[in-house]
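Have a look below at one chain only, the form predicted on its own, in structure tokens format.
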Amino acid sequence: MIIAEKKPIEEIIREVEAYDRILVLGCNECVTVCEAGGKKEVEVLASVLRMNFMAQDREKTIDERTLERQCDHEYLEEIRDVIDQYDAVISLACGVGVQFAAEKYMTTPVLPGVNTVCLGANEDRGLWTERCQACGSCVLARTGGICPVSRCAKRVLNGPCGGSTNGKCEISKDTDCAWQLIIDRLKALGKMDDYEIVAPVKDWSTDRAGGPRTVTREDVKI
């Protein structure tokens, strides 16, 4: 899922203080799971903003709404009838949702309320870790299901690099060496022969290096 974290409240207040009618817009998908932008976070942020402006004796309208998704035309249409009632929207969706809302409602400022961090997994309550960089050319079949692109600091495809110690990456003693994880996993699978195969030069044109990407499925297009 997409992992995001809340922006500092000072930054949000600074961005919206020029507006009198503000809609705090949450999303029920990834940002709800990572507790950055769901209904609960919308309620908390709206309350904090109201208290902040009340303390300054400034009259503002702060409304709340949470959509099923902000990365989908269908759900963003749900605010079309009310969008003109607001001077600005604080979107607690990931960067995709913020942009999609901004594109749909061209004359209303849509401001981000979270920082989008990565594609990751929920390891424990309050702990999310990166697992994928959406490179567009998955190598997990030959690396035991451990991604060297997202989990190796150097994105080494034929590792390890030689900088790791006791299974930890040289960047931090708290960071596992991705290639140690790969070797451990290949051993567990009885597929160490795969480790001996030199990976070819990766085609990074499927990554961001090739510019903004589009996926088209003719079989599902209407």
Given for the second form:
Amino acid sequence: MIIAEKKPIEEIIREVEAYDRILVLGCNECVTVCEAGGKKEVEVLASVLRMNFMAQDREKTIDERTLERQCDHEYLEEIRDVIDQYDAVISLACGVGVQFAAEKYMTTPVLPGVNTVCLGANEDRGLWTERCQACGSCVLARTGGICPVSRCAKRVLNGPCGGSTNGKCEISKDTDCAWQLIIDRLKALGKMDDYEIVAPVKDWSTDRAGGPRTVTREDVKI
Amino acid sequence: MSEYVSDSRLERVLKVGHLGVTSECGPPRGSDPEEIKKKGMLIKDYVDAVNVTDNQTAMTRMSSLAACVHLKLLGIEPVLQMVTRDRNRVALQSDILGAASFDISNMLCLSGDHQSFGDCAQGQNVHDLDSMQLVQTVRYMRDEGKFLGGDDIKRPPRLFVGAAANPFADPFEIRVPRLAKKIACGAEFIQTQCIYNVDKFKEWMRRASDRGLTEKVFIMAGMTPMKSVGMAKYMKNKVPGMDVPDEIIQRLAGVEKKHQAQEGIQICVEHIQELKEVPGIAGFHIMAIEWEEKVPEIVEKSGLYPRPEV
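In place of the form predicted on its own, the structure of the form predicted together with the partner chain is requested.
Starting with the chain above, the whole complex follows.
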């Protein structure tokens, strides 16, 4: 799932200050699950903005809407008939949703209301952790199902590096050493010999190094 | 291990069977070359080669390659340290050729400390390759005469290729397999993390030897003299992957502050003498961090002076 977190309210206020008619647009998917941009967050943000501008005696229209998904034509079309009523949209979707809305409604400013952080898992109540960097060429088969690209601070593919201490990463005692996790898992799988297989120089052309990525599926095209 | 792959003095010393001695110099945080030249001259006759660190602890410094050239021009043999943190494979291969163009003959391949420790904590890191892949890259360039992309290199680099090993980082059980992996990638010499826990190091050496790894690679034991009990405590508590036993701290704490530095040197000398007897030890890498003037004393007291003619 895409994990995002709320932007500081001061930053959002600065972004929307110049506009009088604002639509706060939520997304019902990933950002709802990680509680950064669903219906509830849209209500809260809209209320905070209203209170802020009321306190300054400024009259503004602040409306709320939450779409099923902002990364899909079908759902984004739902606001086509109302979009002209607004000077700006503050989107509480991930960066994908913000961009997709922006390119669909060319003449309306679409501003981000969240910071998109990573592809992660809901590990515990209020805790989301990175699991994948979408490098486009998955190495998990070789690493016991634990990703060194997203979970090692140095993306070391033949680790662990020399800084691993008590199972923690050299950058922080709160960060697990990905390679400790890999080794623990290889051990549990009885596959410790796999550790000594050298991971070759990685082809990063499937990562962002190859430019914006596209997935085409001829078999599902209409 | 009898054919020479480079013009490296270090390679000859090790292959002839002498205990090798290396030390290190950190380049300055400025463009004045005098500092590194001065450090180099202090240790010139006491070591076979001098490692030049590459933006160590992720602090921006004069480039390792430039500092290596300054030493080389003084007749000091450099070991070019190269980390994968800051440069992608294009820049790394380019710098390898640059070093080879000055006939620099040794290289140590590292991943580097994370940039969050340095003066550019908000910078991007690269890690296009990891340290083992860098070893493979240099070996490929040298032995196949080709770039990673497959094109031929005119006058390929002739470098004696090294890597680092930390016998004390966790998990311990992976430390020997990891050494094996570095050797499989093509490492020809290994310089270890600073050794204070001699017993644990010996255990690592024993395991490496049992697997026949000491026959395949020259292991140089890393030694750093403690300047004070404060430094020992800092190394124990703050430096990742460092194992400083309490008895070292107690021994330093047991002497007057003004004598602690000398006690640190004494400990270092004792450790070298003890480790000289350990099968598979090919030499010593003395990292006297910003304390280069003490290297001659350590080398002499350890019975490693004069350096052999090769």
